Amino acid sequence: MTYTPDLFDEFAINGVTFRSRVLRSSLGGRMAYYDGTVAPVWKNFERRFARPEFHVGGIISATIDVDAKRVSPLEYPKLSDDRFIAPLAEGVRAVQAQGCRYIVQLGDPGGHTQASLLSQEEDGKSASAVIDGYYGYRNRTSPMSLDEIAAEVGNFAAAARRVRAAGADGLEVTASKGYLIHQFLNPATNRRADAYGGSVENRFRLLREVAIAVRQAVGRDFLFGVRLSAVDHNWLPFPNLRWPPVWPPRDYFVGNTLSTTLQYGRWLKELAVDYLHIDSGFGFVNPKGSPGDYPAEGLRLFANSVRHLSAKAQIRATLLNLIPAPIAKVLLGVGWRYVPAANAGYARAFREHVGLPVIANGGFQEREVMEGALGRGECDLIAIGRPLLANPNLLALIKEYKKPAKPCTWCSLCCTRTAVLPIGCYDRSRFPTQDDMEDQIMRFSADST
């Protein structure tokens, strides 16, 4: 008889047992002080999802920055100094006290850094010099020197040590979301001619060195995963222009293909990585990593908040303000639509061809969709973000074969507005009045004990 996993079965990886097969995915918000120290609001926010009656197996943190100079955006957390350990540990203990596991996701936005007080060169550091019309705010990125790359590897190792010191159950390095490591992996943004660019193996070199350094920092007995984009889909969001163009056209319009990223996965397995967390697309937000509607209003709000930082940022904001939202959804919303279990097929390829436990991310809300992905062997765990933000008790309802009265509509506004405003659901259609919506937002991270 073939065993069919249940959503509420336990699952263990490298000594860490999750109480269900569903994890709360990385959700970021302005929940830190200006220096990057997590504030009490962060602890309250994370603890809300950890309640035993909500059945979330584990929580993956927002991407916590490993570099002291870059922020993405302001009031997002950092782990670039030992002074950040104690506040983080307090929140980790609060989650674990509810019987829920906590994984810290580490990353560096690189040239996709989203906000700063004033523009500075460090905010544009990337693999190569590229003008990116959609992401980041510096007019162009600037290539990292070999010394800067070595320092970055050290930043990840030091942050990993701090994760373990804070008592977390594991850590996850993001090589996705268009962040710095992804900028080195992607042939459209990595045009280097040295040991870190050109061939697939060279583009992987930074991730290789980070994986080795992180494993050495935390030891073999500590849970360590990597979030990886299965296919870059460089032409999305549309229209995004990168200059200068790169040859061949596939590298420019597609980027990494599945065959290439499967090789990345096999190399990561050799480097003692414990699991892979699979999404797709390049950059945050993008329609493959966050399947749903084009968030025109949210992107306009964010673009206006950083328009003072460069000529590119000012032009981007002006264009978004000139195009009415309904027209923007048509002209700029190419590829933006909800797809159930959007990346489950990619996750299955990694599970079959790499042989590591796999988390699938993107487009999960209905019980039948999640059970189907698990039952078909597409993944071992499922990560959910926006639907749990809309309904933190989603799994409790599913366990009773119920559906939420107001499910997530996949509007993606939470992904964009929370870079400027408090985290919460910004879909006005889910609330009787705007006051009710705002009340939910303002109360979401209050102390829920």
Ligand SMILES: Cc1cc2nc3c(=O)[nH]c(=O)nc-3n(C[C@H](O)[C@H](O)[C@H](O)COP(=O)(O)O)c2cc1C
The other form holds:
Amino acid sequence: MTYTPDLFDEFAINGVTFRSRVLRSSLGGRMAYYDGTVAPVWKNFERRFARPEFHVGGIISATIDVDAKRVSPLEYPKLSDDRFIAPLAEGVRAVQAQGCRYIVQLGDPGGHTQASLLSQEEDGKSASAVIDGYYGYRNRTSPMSLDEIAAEVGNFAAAARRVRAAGADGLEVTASKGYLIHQFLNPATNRRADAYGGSVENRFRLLREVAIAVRQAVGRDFLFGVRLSAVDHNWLPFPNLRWPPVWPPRDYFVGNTLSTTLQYGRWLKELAVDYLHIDSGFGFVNPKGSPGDYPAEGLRLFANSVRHLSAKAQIRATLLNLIPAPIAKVLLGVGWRYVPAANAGYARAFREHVGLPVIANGGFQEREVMEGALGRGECDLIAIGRPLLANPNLLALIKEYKKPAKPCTWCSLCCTRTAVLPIGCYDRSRFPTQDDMEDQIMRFSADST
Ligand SMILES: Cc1cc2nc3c(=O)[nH]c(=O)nc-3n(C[C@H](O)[C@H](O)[C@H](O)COP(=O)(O)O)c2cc1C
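Show the form predicted together with the ligand, please, because up to now only the form predicted on its own has appeared in this conversation.
Everything in the complex follows now, all chains and molecules, and the chain you saw is the first one.
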């Protein structure tokens, strides 16, 4: 008889035991001081999800930047210097004290950097020179030199050492979300002719070097995972065309296919990576990674907040302001819709063909959907973002076979407002009054001892 895991079963990877099969996914927000040191609001925010009675097995941090130059966006946390360790450690301990595990996610947005104080060339650093109509504020990305690539690998290794020094339970490198490593993996953004571009093996080289350096920095006994996008869907958000185009059309419109990313997964296993965290799409936000309605109003707000940074950012904001929201939903909302367990099928492919423990991400809120994914062997763990932001007690309700009175509606206003406004649920329809909505946002930052 095959064993069907329960949502509230423990699960262990490389010596780290999670008390349930559900993790809080990365949720980035303005919770640091201007220099990137985490502020008390960050500790309070994370601790709220960690309460024992809420049953969240572990928390994956926001993408914490490894590059000192990045302001991405303002008041997001960084780990590019030793001075960031002590405040991070304090928050990590506060989460762990509640029996919840804490994994720090490291990344660098590279050419997808969306915000800065003033425009700076480093925010366009990427695999190659490309004009991207949607992501990043720089008019055009700029190819990294070999010295810059070596320095970047060093940044990841140094930050990894700091994660361990901060006492976290584990570390995750993001090779997803269209961030720098993903820009090297994706054939539409990597047009290099040197050892870091061209073949699948060469496009993987940066991730290979980062994985080796990180493993060396933290040791074999430290939990280390990689967040990977199973399929790039390059044309989404529609119509995200990059200039100049690349040949063949599949590289341009699709990007990495599942067979290629499974190969990445197998290589990562050989490099002693402990788990894979699977989503899909290329860029944040995108309809495959954050399935739900087209967030027209939120995208407009964000585009307006960075329009001063470049001609591209200005044109993008002007277009989004000109197109009425209902028309934008039809024209630009292609592919945006809620899909339960959106990436569980991909997660299953990794679990079967790579053989590492797999976290599935995107579109989990109902008990049946989660149990179905676990029961069918599609994943070992589930990561939840928006539904936990809407209802941090979601799992407590599920354990009692109840549903939240006001579930997450997948409106994605939280995703699109988080870089500009305090993190929280901005779906006014979920609250009796506007004051209640605002109170919920402000309460997240309150000390919850
Ligand atoms: C407010 C907000 C901030 C996010 N910040 C990050 C981030 O810093 N790093 C990351 O990898 N994903 C980030 N995400 C994506 C989530 O981790 C998750 O993949 C996405 O919301 C889909 O999961 P869901 O359907 O459970 O919400 C963010 C999502 C939201 C809603």
